[in-house]
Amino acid sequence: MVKKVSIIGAGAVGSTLAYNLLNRLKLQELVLIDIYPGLACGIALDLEDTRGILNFSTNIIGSENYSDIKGSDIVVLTAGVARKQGMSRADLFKTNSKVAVEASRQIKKLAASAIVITVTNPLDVITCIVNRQTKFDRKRVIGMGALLDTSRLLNIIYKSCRILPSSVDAFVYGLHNKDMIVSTAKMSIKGQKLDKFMSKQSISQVPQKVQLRGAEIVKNLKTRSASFAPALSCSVLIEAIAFDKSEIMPVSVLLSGEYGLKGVCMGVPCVINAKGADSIIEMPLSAGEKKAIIKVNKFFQECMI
């Protein structure tokens, strides 16, 4: 049972996760930290005061101190720079990376028997660093990034035809950006192809959409970066771990020798329960998905991990 959840980082993504989850769980305790003076307690007076209006009983506490995080039931790594324009994922590792460290070195020490959700970009490598750091086993530390990519997936493909993402049978996987795998030839709607629905010409388009998508919001933010749709999108894969739902999600994974990669994680459909990320389905790929597969390891290596 999920008694208590801890977010590292206070900013927006964190904020709205924790008040997401106040809508959504029965919580005993809910803990923010954010290393910067007050944001952390402010947004936790904040979250309080609608106790009143969504009768929850969850003690909540905003803190600088990691200590507070003992015992957490799943700890939720968000802390970190944002990505700005003209940024890469990749150029974010260095400051990011240094917070991963720390944070995985805390979780280990007060949180043993965490599941850790990773939010903070570049999201793959900062799970597989989580996952070396904190030593726990693989089902425990999941990235949130290919559950977003897939929901803005099916919101592109909503756009193009008016199905509701209900009856979509579509998901994104590999690495969280713009190298995300997006093969149209697997997604279907209540069974049938997408040419069913849609144009080829908007059909063809469709990969590049959601690759860019992240990059497409960030420019018109331009200081900040996406927080609702990431903060709901780990909302729902803390959901299906505490309801141990046996859900099948695209989640970041460190794999051990699942498409054919070893010691990386990336994106892939996981049955998601009271365990994590219980088990890794593995899908027959095309030509063209192995060759894009091979840039994961590339990217590592970019990253010097």
Second form
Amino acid sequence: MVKKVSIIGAGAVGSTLAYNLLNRLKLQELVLIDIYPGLACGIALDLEDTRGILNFSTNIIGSENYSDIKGSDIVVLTAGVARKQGMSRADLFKTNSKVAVEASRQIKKLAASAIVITVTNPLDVITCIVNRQTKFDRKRVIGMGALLDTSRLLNIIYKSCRILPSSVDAFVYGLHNKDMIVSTAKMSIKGQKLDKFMSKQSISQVPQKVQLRGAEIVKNLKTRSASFAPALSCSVLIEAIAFDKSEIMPVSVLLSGEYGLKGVCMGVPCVINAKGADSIIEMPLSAGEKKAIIKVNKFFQECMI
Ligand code: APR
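How about the form predicted together with ligand APR, since we already have the form predicted on its own?
Whole complex next, starting from this chain.
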């Protein structure tokens, strides 16, 4: 049973996630941790003030001390720097990997049976670091990236053919970056191929629109990155765990031979329930998809030592 959720990083994603969780789950305790003095505490106080309207009994803690995550059922890692315009992948990795190593050490010490959800970018590499550092069962380290990309995909399909996402069977997998795999041939709307509802030209534009969506948002916001959709995707993932849903969601997990990859993380469809990413679903891949997956090893080699 999920009673206590801790969020490391009370920035844009972390604070929005906390607000979503208060709306969507009945938790005993919700903890926000941030190194910026007063930030987590201030956010916690503001969130507490929604009690009079939302009518919850959750105890909310905002602090700078990792000790407050003790005994958490779920820990979400959103700490680090968000990608800003012009920032290189290497710069982002350098800063955020240090945060992930420290957070993993604390999670291992204080919440050894927690399920860890990573949101910090570069998502798949950070998920891999948390796996290595905590040595938790890989089911309990889940990267939230492909789920967000899938929500973006469903929005793009909706805008092209005005069919609501609940009628669309489509998802994104692979890395949570511009090399993500958006395979329109695998997508359907109530069992029918996309070309029943969309022009061939619109279908051909879908992958690139999804792949560039994050960058499009950063380009507009300039000093920060997306927060509403990442936070909501993370809430939905937490609900699937809390309610033991066994729902299939694309999430980043450590692969050990699946999809021909070993020791690296990428988004793949998984059954999500109270155990975490309980099982990985292997899909048949086209020659083009197999080629795209080869890029995963290269990406990890570039990022990790
Ligand atoms: N421990 C705790 N908090 C930290 C640490 C640390 N070692 N390092 C940084 N932080 C905090 C910052 O003080 C900041 O409040 O993490 C927070 C990050 O918040 P934002 O800068 O608002 O970034 P956000 O948009 O929330 O994105 C967080 O999620 O989607 C990804 O790419 C995004 O990696 C980024 C992460």
